[in-house]
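One chain is shown next in structure tokens, namely the form predicted alone.
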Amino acid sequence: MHHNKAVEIKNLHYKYPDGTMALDDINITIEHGESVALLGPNGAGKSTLILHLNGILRGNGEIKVFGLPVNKHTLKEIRRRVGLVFQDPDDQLFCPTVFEDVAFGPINMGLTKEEISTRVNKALASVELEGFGKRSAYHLSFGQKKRVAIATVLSMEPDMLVLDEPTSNLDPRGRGKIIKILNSLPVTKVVVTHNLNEAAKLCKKAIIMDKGRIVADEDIEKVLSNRPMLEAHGLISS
């Protein structure tokens, strides 16, 4: 099974309904295990691009995840294997427990009562939210329910998490702990961020998007490294 890449993107296109190229001929490669960041200024299409990463939206061109081409017959299996965590966790809790908001994902898989419950404990455990279950996500800080939004997409043992933004609105304590907690988990990730030092301290390697199109694609030092670069795409002022 793992000789496939993680994510494989071949010349695809995608235009919004009012015929603005939102994506122009992406070709991505992303091995197993790989920790990519995807940056870019605002309006660059990283959002769209990682919707269509476990089939939210569907451009023109191939992509593969884990081998499995992208279509309406492997969307159950590639949105199991596939973790996308939204920016902002209430689009994605909305369940009266915490416990019932990680289960949700284990119980559409059909897997008995028992899996659920250690599934959820582990999952809340490896955000470092032990003992919350009975909480109400209403209740918890910002930081704490982005815990929880990871958490809900952890408990069905992705292959692979994208992440939009994941320490937005987090002071430095709290994206710290967003930082340690992602780092320990030893799965693909793509993570889509503003930051360039969190960057930095999650990936290895960069995609630069601007305007639709991928202008850099390359380790993380180099990236960095290119203040030019940086500052043409909007990255750091100049």
Given for the second form:
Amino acid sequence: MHHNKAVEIKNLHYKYPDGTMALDDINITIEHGESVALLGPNGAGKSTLILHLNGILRGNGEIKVFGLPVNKHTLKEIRRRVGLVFQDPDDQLFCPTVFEDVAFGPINMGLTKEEISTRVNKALASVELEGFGKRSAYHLSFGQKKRVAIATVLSMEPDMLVLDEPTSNLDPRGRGKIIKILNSLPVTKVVVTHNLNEAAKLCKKAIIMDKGRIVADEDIEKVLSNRPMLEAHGLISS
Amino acid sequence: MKHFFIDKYSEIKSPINDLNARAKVIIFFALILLCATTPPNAFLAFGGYYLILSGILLVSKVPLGFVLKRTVVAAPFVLMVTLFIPFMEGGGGSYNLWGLTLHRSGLIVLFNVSVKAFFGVAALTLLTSATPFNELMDGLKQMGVPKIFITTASFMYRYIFVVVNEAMRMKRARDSRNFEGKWIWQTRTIGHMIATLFLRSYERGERIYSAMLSRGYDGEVKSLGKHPIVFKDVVFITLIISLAALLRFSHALTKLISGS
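Could the form predicted together with the partner chain be given as well, to go with the form predicted alone?
All chains and molecules follow, beginning with the one already shown.
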């Protein structure tokens, strides 16, 4: 069964428990292999939207991920195929050692011990952190933590990576490294960011959100050349 | 801000670190049990236990100062309970010390409680120092300790300093805004800080849980740890425990032999 669409979202609405409308009629399609920047000011609903991509949050509307409707029967498969990387690596890395963190997903997938070790080493190698397995995440630098956080989902060999501000709070060298690593990964990518330069380096397409709505969804060059629109949604300041 | 983890010496290569975590748990708990049940006046046996512990410490290459520093933490608790016992009326004669009367039976209680308490704390300190934390948790899990305790301890190990750092950053931000005066006038501020810290930790807990769910968590933290007990573990267990048991029961043994 082959589907061209990595993500199909139709008429998605989501309200916070306090009644605030966080997502208001979201309709998007992401093709297989596409890399998409999800842009928007603080509080636009970007993080809320990506939490729907692997069923952590469940709003009203229709969401299909790799052709699978998100429901309790497909959750396991969807979470294997969608690797979600949280913004704060201290939330993503909760085990006593880096190895255990990177192995957490594969262990839950029920793989064999050898397969798990192979995947952990491969994932750490692809974020340029070979041999860091025995360390405690607490003792890593912030940039290293961010990269381990990426490795924790790479070890599940996902078909889509969803990253919430993968370069925030990093120094320029750290940013460059993350961008290089992400560009070397041949999977579908959704990248939440405020940084337009980085969005252009990582993605072909851009979706702009503001106040829980989609306000633009097209080629990134077109989006970036529309300065009045960028300014109206707080992505550049005059 | 850098903090030292309780198992910061567990990376040292030594025969003790190489032992199976379960073997170490068995050895140290057996030592503590034997020591705790030893009659209070078996001074030689206590000396022997401390010698065994020192031997393990020496082989493990964990610095003595580190273990001592962590052991004296227990001192106030032990001394608070026991320090006054010698002054109470008891049997077995008494001594005069600068006009104070010390009773022999009370002194023995003081000695007995302190020597056992410090042995217990020192043994546990050494156990946790010489064992990587994750292996210790795997070992305890294999020995049947309920998973909820293991999970709680693992999260505490991982996040205690994250929370400590958060508190320190808050304190700095507070002090930068001229927080001074007697603490009693600032209880309101301190209360707010504690509440904020609690809320932040709670929210972090929710985010961590989402991150766990995202990677297929289904209510059980599984681990790869299948460390089998090997020959050298058995040798170590037998050696140390029989040595300690000999000390513990030497009195009864000599009686038995001379009596028969």
